[in-house]
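Next comes just one chain, in structure tokens: the form predicted alone.
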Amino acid sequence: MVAGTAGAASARDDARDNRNRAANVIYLLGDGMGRTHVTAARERYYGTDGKLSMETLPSQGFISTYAVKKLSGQPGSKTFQPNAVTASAATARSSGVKTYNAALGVNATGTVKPTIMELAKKSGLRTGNVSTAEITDATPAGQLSHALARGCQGPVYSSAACQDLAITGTALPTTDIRVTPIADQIARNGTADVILGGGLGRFDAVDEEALTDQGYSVLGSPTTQTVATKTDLASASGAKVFGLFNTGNLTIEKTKQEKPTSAEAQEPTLSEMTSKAIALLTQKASKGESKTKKGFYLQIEGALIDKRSHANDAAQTLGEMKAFDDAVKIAKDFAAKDGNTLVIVTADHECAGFNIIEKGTFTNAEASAPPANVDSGNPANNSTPIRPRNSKDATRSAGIINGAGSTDPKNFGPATFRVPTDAAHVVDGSPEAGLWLSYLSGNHTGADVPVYAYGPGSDQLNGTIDNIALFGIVGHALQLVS
């Protein structure tokens, strides 16, 4: 009886493990979104009672972000030490593990740890890395490399940049994983067969012939500084692509459709990146070419909603969650005809903040100017919002209802945009508008995130975890880990 017992319960734990294996991983991070984010989105676009691409996926829940400061152990050990707000999520996903706040795949004591996307390469996948930040910033770069410093991007550095002696003690050899820059990890490692994105500054001739060594077909150059098209993505093939589509960032959405005819309309949007990227992930093998184990593992990073609120810009913000969901949906639709893809939409943290208030209300802002804009050449972040911020808005605050802050010009007026249901003639930066938006704050936050989810092994995302089980549900259901 009692082995009998033991034989069912077995059988029933071998089932429930399989229905959580999948073949394919999508998965989507919309960079410093946060709850409010997405409900703002779906209001400013689709109207209250409407629903963006994630809020349709099945399973949801909420994942907690914070990080750990320098040298600390891991949550349940005698040294954790815990920070409240992350700037290292990249790291807990990909590798499982709570590092400090500059870090790429190492544990917060500087030890190097594997990423799921080279495990899934290492296994035979087929892999995948976009989004429209620099290839080489944290996100993507956490899938791709390790580094001591996230700042270690390339071409030009110094050794301070890329050494963290509060870690090592002494400086580490220049051959050492550690503090070799991020670009040129990327361009000889190989992890990733389709890299589609920004950041074509950080790589140069030299990192242009490793890519080539290792059979990508380049998409524009990284020796003549030429960035890719949408044309050039179109006609992509091949079974590595690397194609970055802007020096630096890629542009926000907002500007390319105002001006439809620059040149930055000539990057594409995220959306067509994932469409591409499914495609090129999912071709069958041409002749000559190594066949691989079926699947593949795709991480698609929205980054531009975490760059545009650190700028407190909610309309730019609101673009590129709208641009981010988009992705989403062309994600969900591969995995519902597909049958065996398991998509996972998250953030990494939410930033600056964001708020939907009361029409007439104003909230308190903790800074006394507007965040500092330290990248105002780059196209994602050079433009200027039409309503002005850090003043009081006379015609949209109702004074004093909200406390004895109204007459301090410090606090941020409202950003209000039209809603569906708004009447023919409102217009946004309007007082009649319906949805009104502020941010408290020009960096990340400790708030949890939200996470939606769909496809096998989707259930195990309801409710809340933390950032670092990402790494064991992922690697478990494309068969990485135990």
The other form holds:
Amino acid sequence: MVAGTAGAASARDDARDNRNRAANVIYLLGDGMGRTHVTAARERYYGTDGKLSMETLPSQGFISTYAVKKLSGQPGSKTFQPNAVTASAATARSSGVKTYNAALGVNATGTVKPTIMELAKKSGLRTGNVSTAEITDATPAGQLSHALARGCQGPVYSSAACQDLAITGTALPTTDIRVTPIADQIARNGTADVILGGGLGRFDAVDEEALTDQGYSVLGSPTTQTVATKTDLASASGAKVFGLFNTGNLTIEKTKQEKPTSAEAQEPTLSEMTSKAIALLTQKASKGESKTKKGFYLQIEGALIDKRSHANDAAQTLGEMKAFDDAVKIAKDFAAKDGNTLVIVTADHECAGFNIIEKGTFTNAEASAPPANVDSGNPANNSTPIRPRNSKDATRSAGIINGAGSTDPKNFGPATFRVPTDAAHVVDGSPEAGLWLSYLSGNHTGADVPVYAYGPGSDQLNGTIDNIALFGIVGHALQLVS
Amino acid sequence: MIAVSGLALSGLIVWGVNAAARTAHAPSAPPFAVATTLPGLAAPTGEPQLASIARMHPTTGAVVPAAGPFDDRFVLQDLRFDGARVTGVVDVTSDVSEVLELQVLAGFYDADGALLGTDRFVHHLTDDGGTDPTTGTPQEHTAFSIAVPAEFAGRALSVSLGVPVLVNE
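Can you swap the form predicted alone for the form predicted in complex with the partner chain?
Now the full complex is given, and it begins with the chain already shown.
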């Protein structure tokens, strides 16, 4: 019976849909985190037979991250123009559209697109946005704002930073949301109930007044540029909390650990911010507060993985990976206890072509010539290049960069780190250390990034998907789209 | 309340997600959730200024820094003023992979230290896939040059310099 078949199919669809629903979604972004970042951090901190917390999540796959050119259509359209350079991933995830590299919350033709966090807020979910970067930086701002240009961060408008005539033809009026400084948007649109991170310098006295008027508990003060501290965070309460702990990006964990009495060490860790954000978003409504809490949507960003990868600083990159993975554990533990939370861990793009090289070897960047290919006489290997055996170029390879070669600014040598199975006397920066790391460049790459997931609907993250599909998966889980 | 004018909003509503969620064609959502008006926000009417520049009265020949919101993120170096233009270098000292936006605002003063007027240096990194080979390289070191506006020629005897716009990552 056709009708019966259709009914059964519909019932199966309904059952599948229900399985993929979640009360809460915690979305963790390791900015710039590629597959090798994960492997290197695992080997560094837990050994080759260990696992990061993210690696223990049951669903695993990869995500493609390409952007599109300005004025491009979406995939499948005749005007689709992919761009291999990777950024704009925040908009792909949060709004489900491909866009150009500088765009936030708009597609490649400049049309405003709602974000998952806006939809969640509108539907009555509680919302949180946490980052170790300035909260106006691309990943957090991709959920909280709509801007033609990610450089339009504030505290003030400038035409060069905010307008994009290649998209709009003529300058937009300064009342248009798309050229409104991102800090001004965040302080007024109420999209996130909990806002924790850096970037106090982007906000001013008028912003603080706007936040207070909406009921935010403001930690520190934009007016006086007094940064919040982890002590402030620990005692924070209320339905809406705004706390920025540095005028710019937060301080890297390695520095805080090495200088425990510094002012920067008073910044909370990403784990501490994650724990507090979850606590604030799950607290029971007090008298006088709205009882609309149906669940929450929380985004957590470990931003400094990317920033220290740009700098090719492997020690700091690894430290930020550990800090990010510690936050993943907080989310995972909450989800395991809650039983109705989807946790997704992924990245926006890979940064710097991070590589693990075999102990004792060297990279092309250190070499006097590319690898040998002298067997062109062999019909099985007769490709064009004929090159003699290569060797290290002393002017490009002055020793281990976090060891003997640390003072040479032109040194392309590897960074080395001890791993748990190394002998007790082995130290970082020595040739005896087991983990040898190098970088391809100082910029983003086009490599697919890993994704790990746990909870209702997480099986959709197995395999390889494109980053705009994340919008549908999260939106469906929270019943924001159907 | 300020109304947003000329705003393009997608009206496309596509329902039916689950199977499609794994494809490249993610579902769209209704645009109603976007806050397109920002209550109480005054629309900017021009390029940014620095209040500190108006308060300063530098002595003849001086090139002095003016306070701005990002003073903990850069240092000004190699400052020179020859009466016709002020030059120097902004070295960004916070995280840098790219300097996306930078403005250096110069205040020019007469012999009494009274502000004559301002002009600015604007750096904007085109960020559309690095198609411009001159803008794809990380920059921490940005040289600037700001000429004395023609109407103040010969009268500008000192300078203050500040940074009202800085976006780097």
